[in-house]
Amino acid sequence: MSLDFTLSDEHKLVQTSVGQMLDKFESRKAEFRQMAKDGKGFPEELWQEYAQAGLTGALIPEEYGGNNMGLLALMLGFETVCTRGFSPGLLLTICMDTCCIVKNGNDEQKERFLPKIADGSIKFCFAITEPNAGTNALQIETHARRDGDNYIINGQKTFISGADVADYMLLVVRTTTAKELKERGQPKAYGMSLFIVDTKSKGMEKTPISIPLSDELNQFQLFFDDMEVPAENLLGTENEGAVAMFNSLNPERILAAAICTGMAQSALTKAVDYAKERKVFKDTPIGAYQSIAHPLAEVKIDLDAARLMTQRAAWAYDTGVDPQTVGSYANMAKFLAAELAIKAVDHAIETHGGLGFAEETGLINQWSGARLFRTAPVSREMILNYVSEWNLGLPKSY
């Protein structure tokens, strides 16, 4: 299969769409990171906005109320999102949560769930992280365990996101537990299990985590304490949760690839138009000087190159291209890109002077969300295990 791709006249409409959408929204940036600072969530309005330009329903099929746009015009929308210095919110986990529905949900499951979420009525969070089981999904030790017409779940989630504002989250749990495999000799990726859960379910206790990223979703630990979850709401296979999960990890760090070179295009367009109206030293811009324009060069070399890996990336996850393939693009483009994006800010930052860490400038809130891709979704040390073990084919480190 030849891996060549051009985006074609739709791909490019997608951008200059999503652009337009943005402009009425270009004097409240400050307003809506404010909401974000002060606890009160994702502005609805804006929302409904990113459905009526189709990047709720990208992923979803037209027999369900999507569009089926793919991930390339998804990833797309994204890059245009940043780079206009907006947040995409809970679009990156919403999207990861509808592979998980679309390929792993039974008809109920899509009937009920995926006209809503591509017409921006509900939005989704994702659950796995916990404080003994970060890096190593496996871990965990959140438990269901099934009572009749529902599961009891009882256990705790740590940073995760836009748990104020989604209606649902897709949580991962074990329905068999780490001693029970060891007892039967089972392997470790086995008793996973994912349930679609009412965000509002007794028996869920929120507790907000402070990190002071204002243009970010608020982060919670969750504490599950004899939540009821109806059997209905199991997604897949009860114990199989770990394949369904995994179906979706290629998406979620092609998205943050996009949302990363999105930010370094934002920061390199701040960066320039200073440098070419700023004077210091007589009357010449300091654009001028090698010591500004080299490192900006730079910038625009490596945002190219992160550019396309990414795109090359969501093409080949939209045409069928074996997983292990997109896994390999997808991580190096996430890898590529968080780098470039900390890279670009902080040049920014450095061009600017100390006008660089002035509110009015946006730069050092930037430079935060810029900064947290590097650790999340994944870290840039299990990228480079990824890459080590299954691209060279080096033994595994962990």
The other form holds:
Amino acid sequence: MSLDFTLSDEHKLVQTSVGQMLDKFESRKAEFRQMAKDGKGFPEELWQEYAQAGLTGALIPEEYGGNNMGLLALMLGFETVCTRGFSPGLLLTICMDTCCIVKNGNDEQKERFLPKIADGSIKFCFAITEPNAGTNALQIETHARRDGDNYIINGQKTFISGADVADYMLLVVRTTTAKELKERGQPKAYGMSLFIVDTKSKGMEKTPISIPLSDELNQFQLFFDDMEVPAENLLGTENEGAVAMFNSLNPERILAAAICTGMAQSALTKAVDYAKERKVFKDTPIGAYQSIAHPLAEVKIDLDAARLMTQRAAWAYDTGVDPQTVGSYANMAKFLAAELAIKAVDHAIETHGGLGFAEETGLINQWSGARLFRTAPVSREMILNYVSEWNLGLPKSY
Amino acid sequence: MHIVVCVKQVPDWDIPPSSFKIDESLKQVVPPPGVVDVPSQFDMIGVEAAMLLKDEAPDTKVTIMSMGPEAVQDTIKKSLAMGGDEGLLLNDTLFEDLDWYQLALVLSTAIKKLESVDLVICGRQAVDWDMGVAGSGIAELLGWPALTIGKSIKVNDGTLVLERVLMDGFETVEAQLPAVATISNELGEPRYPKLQQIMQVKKKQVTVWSAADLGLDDSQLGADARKMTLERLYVPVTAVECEFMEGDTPEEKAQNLAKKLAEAKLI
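I've shown you the form predicted alone. Could you give me the structure of the form predicted in complex with its partner chain?
Below is the whole assembly, all chains and molecules, this chain first.
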């Protein structure tokens, strides 16, 4: 008798409070979007408000300055932000990094970083993807070598979001190379390590990657040339970072799904409002025509499904369900929500006709944002591979 | 200082009034299906006023009081998340369908039972019926001064100082505590609860009092004890006529307009 689809009063309060928090920025939404689009500046004021509201501290225990309200609360906050047409920006990566530090950091690292993440005084990005290692993260080549009290890091990363505004990055490297693994007969997942790296470290070069349609964070290619990182910044145990890293990907996928359900809700609301008002033939609103109404009804059905899947995944994470099950829930939710977001925005554009392409509706911007999530942070194909292998027991194809 | 803030839960005031129906035979408003209840806008500004006083004097205790069914806990919890210390729900079938006098009687009796209350704050009016009688009614029955429609509030050495909103400006009025204040939207936007505060709500106590707890019964709260009679409930019909002035030139149109207004004895 424990199945209950009702959000708690506290979770409902998160939704209304985040909405209320965004009210004062409503008139500046276009300004923030343009700021991100031009690659100039960062909506620091909005970021600080996210922190003040407690979004950056939702996954941080109270003894380290957080509110520890959990991933379900944070997910609802993310959804509200996107439903209102704002971007969570760096919140996605910072929350994922936070999970990793909370679960794998030592006391000194937690005391050093978590209170400042919670109060918004430092920002984090995440660096894993490399030119030769995207989907297959175990293939990364960036390498860290111990040298006294430091590690010396060489290599490169690509598609690193927000490296220009982040103070620190969670960097995934190899401390045992693929060649060494082969020689020693060790598994591929061995030899990965995580470091907390100051983004102003000597030996790091950042090159922007132009993403014309994106109104999200700026993307960067990073080059590390004998970059020194203090050994005290090694997160967890050397060579055993793979599990820590993969477990941190679950919250990222759940929050990505919440972004998608928020975008879908935003697009659906715009479409329904327009369909009620717009009259083309005589005095009948276009929403009365089934060719307009039925696709929007389908979006509503899919939205409820994706929302429930996302809430289930967040609930499972918060209640300590095993990471593999959370991984299944998170992947499925992200798959459904990303496909839904594209569908919702597409139908909203269709409902608006030519107006759907005008800047004022914001739908074209939303379309590029929604489309991004089919591919990132994990592609739909890799999710299907995951479900085939882990949920259906089918043979691995790669 | 002990402040009691009266809050009310009302049908979502963002919904267009035209979607509400009137059942004239039952003299009742029928909200559209699926409408959710939310805190009355001015009452949340009342909570904000109490929080501003608590910001100045952190040892101030703020009790959030509401009357209604169990669902009203949503509004109490939101107010507690904004910084209120304790909640009080007045819940009884006898509290349904009260007139404004009976409402003020219940609220003022609860305030008396709370003891050592220095200040009662209400929103200037509830956004459902817009009557604005709760604050003055409570003050009348308690025998306390009522300072109404405030845009700012302060307490200096036991004196309540309120800037009142007037049609053509504002005035500053004072009264010795205990007193009742009603607050207007000019005070500013209410603060939103932070996640940290939302987490603390569970630890805050919400007491529930029935009519019996207040020593009230049907003789005071029943239909026979009502002091107000609702004669008729209806949507007033307003007729609007629009007429365009004829004329070959703007001057001629203006002359025709002036003539028309003069004939109607409007100028």
